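Here you get one chain, nothing else, as structure tokens; it is the form predicted alone.
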Amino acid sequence: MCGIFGCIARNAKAAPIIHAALKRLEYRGYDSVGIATIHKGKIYIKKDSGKIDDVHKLLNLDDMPGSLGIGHTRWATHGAPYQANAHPHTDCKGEIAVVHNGIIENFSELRNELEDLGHKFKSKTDTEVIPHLIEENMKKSLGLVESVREALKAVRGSYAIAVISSREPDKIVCARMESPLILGIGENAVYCASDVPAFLPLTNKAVVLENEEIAIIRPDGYEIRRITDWSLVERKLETIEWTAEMAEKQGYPHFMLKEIHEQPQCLRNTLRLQDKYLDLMATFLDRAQEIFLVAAGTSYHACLAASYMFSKIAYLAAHPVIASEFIEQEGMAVNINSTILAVSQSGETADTLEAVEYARLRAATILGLTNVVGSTLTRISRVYVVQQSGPEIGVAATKTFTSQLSVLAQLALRVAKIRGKVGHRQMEEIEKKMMEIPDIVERTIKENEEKAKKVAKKLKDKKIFFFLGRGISSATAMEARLKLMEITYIPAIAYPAGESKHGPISLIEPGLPVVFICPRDETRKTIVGNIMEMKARGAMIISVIEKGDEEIKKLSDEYFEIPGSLPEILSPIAFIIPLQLLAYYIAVEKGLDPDKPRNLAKSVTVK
């Protein structure tokens, strides 16, 4: 979730504007900051890690030449949070520069063609590979916009770009697939951006790019074109009402609904995860004689779902231990024939990070699963992966968890594919099931918002709530319960649905909501019993089924329904969306903000 914003000034230097643009994307979340500016045929940059305003301390980004520029705040997927690797990224001549936010995912096959043909590369990016691609195309005699064109038709995954050039210096080119770029039209300056709020305070008038698209925009106006038939896109203007604060979350009224609805595209990233770092650590997990998957919070619960996954389909046994515990659980049995994959959305959860230095020091190998380049736990990693979803600013986890859990079901697959544990249909079956995940979520929210909506009025003000699931489902269950009470300060209570009949059935009283989590897998036959058992007593039956399960529809006061049926690995994916969703409109309806519930914090850094 990197910022970009691009600006042509028709009487105002371009660098302050950049500068200040840039601390308004401060609430994406970023680990270095560029700007490049173009003046008398030469492109000026100045760039370095850290924060916007410790940067601008140390190299005064305001004292840059020029009327046009690009500029950029990153969040590290490919290479850690270094100057080298910060935007904006040149060519070899330094004639061509590029700011991007996504991710490439053929950049290793287009580095090594780009090398033999003699370019030189400065960073560990997958973005370096544009400006020179683009310098490839400009060698052919070819204009900046036809090569930007020609360049994008090379690349494979998702992006927002913005292309200055010094041999062209009347113009920024840019594009979008999959990640937002729009423009704002301003009566002295034209600006791209990745939000709004970057360029709000300037003007309100905006043109969204699609994607495949192309905009070329100069001093006195733009122009868009489609990538693939080069056709003129004529789109309205449109006239931005929203308030500063409104801008930063895109029109949403919390950041949370907003992470929410941008699991789809966060699902759409983790599929775009590097094969080799995949494939290396799916290979220390099947040479693993015992493994530990260790977590806090949120990501617990994905590890707990992970040891449902590698037991189902790899025959691999995977022991969630909550980070905290892990030392006086099984800190006396690890050695070094022990592996910890260790998961934290920061890289920087205390108790996470203090078990697996426990570890370290025993000889254990370490394997780490983050969003967070450059943290503490992908430095003391033997392997790590980043999960590529981007910032997440709500304190209650959401796209968090729903990336984790791709990225934790990929890996299951892998190692399965090793062990040769499944047929081949089967694991064709599945494979395509994760491509079309993102898209089942995408419906799921679609589908359910309104009956979130409608259903959060009824639940308001009841004093307790019980979540129940067998098999994998009870780690979506847990999870469902802690986004309640993180955010609505119910108590809430979850459990292997047969474990209820031991104590927690006891606490069943008429009107007392049950969440049920029903995917049509092994489990459905004897949950439709758990069901009845607590509808008898006169338990408010909530199920969350998939389409068309008709028996527990007609057994429940209320249902959610995924659209798409789904292998029981990967259910928790979708299944988990209309509890995100519950737990977010009964916030709402009391009152609260799901954005700051009250005693926690984002990352966890204390013990």
Ligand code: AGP
Contents of the next structure:
Amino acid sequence: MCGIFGCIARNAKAAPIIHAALKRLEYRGYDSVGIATIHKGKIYIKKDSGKIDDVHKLLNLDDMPGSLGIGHTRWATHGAPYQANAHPHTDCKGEIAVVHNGIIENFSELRNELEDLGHKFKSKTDTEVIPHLIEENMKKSLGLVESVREALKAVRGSYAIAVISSREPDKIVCARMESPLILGIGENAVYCASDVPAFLPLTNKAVVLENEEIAIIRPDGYEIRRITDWSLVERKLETIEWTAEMAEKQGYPHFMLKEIHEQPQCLRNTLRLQDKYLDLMATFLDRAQEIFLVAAGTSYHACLAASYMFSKIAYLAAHPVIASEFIEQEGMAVNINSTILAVSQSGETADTLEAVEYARLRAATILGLTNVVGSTLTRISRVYVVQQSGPEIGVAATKTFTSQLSVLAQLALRVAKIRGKVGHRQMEEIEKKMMEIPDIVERTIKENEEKAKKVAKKLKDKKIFFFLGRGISSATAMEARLKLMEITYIPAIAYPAGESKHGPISLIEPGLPVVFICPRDETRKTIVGNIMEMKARGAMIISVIEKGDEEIKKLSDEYFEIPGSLPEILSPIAFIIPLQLLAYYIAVEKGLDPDKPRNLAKSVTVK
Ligand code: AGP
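Starting from the form predicted alone shown above, please give the structure in the form predicted in complex with this ligand.
And the full complex, kicking off with our chain again.
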């Protein structure tokens, strides 16, 4: 997730306006920043890797001529945060500049075609194909607007772009596909931005662009057209009533809730990862003699789930190990035949990095899954995959967890194919459901949020919770427990449901809430027995079930329904959603701040 901004100011320099706007978009990405302006038929560009304030100190982003310009603050997805990879990106002659938020899926093939036509690339990014596509179109005597339109017809993926050209210095052309883009209409300027906070101090009059729409911004106004049929779009001006702080959260009261709602888009992004890196990592996993999945906290729960994924469809043993225990538990056994897949959304967790460094010194192969390009984990991994969730501001991991699960499931499926362990039908079923997951998660949020608010009111004063699941759902139970504990401060216990009778069931008293995760998989029949055991002792049964599971519904005091059936290995992605919402709304009911829970940090960089 990056932040883009553009402005045409009638009687002011654009650069200072753009710089201030990018500062207000910094929560969308902060590993590099750049601005391009046009003045007297020439494009000026200042960009570098680093935080906005640091780059400004170095380059003075305000000191750029021209009243028209674009800017970008980056969350790297393709290409590490180096100066060359910072936006804006230009064509060969430096007459076109582009900023982009999104993922161009087919950029490799487009780049090859453009290089065959003689185009020279300067970065490793997917974005850079766009200015060269536009340049190629303008060579055919198309105008800037038409050239942008034709370029966008050639790309596949998501985008919010803003384009300027010294050949048509009186306009900004911007367009949207999935990544947000909104126009701000001021008294003396017109803006385009990824998000309202960028221009809210300047105007609260806004027009939202929809998918496959292009907007042409000029000093005297704007027009919006559909990319497909070029029809004119008439859309009413909206007045934004948000405060600046609310705008940063897109109107949500907390980043955590915003990030819960971002999960469908993040999951779509994980389905656009570059095959070559997933295939490369799958090859390493397939050839590994022994695999340890090493992580902390929520990322460990993703590893726990992944161990079931790899085992069940790829017949591959992958051992999940808590990072802070790795050296004690497995250290002496690690050797050149060991493969470590470290999972860390920050890529900076000290426990995880210490475990990885220990294994690396014992000649183990290091693989990494992270959300941050350029993080330490990416630098010490032989192969790494970036999950592209965008910055996660809330301390409690939500969107990064479900994205990790999606990537790990994709890896498990690739290993299963390499090993010939998955049949035609099973492969097609999993791949089909994988593509459906973002929509299933979207519906799960929509259909369960009100229920979560209601149940939260009912349970907010409970003194302890149980979370139980069997099979891969035991990982979901562990994650649900952590979510509840870390933001509501209510103690909770999570166990594989089969363990209850080996001790924990002694804690059950009438009214104690026990949450069961019950997908319709092989474990369902035994989980019904566990529910009966708890019910017989007076527990309050809260279940997460597949829509229409009447039997468990009847046994439950409260239930959350997941729309649609899912293959076992994908179930945690959807089944965690109602419990993220429940934890969030209990915290809110208790008057706590879910974004900043006591004693916790977003990235635990100390051991
Ligand atoms: C989860 O909600 C917590 N924020 C915490 O457990 C976190 O998952 C853990 O610290 C690991 O962080 P990482 O993924 O950045 O390594």
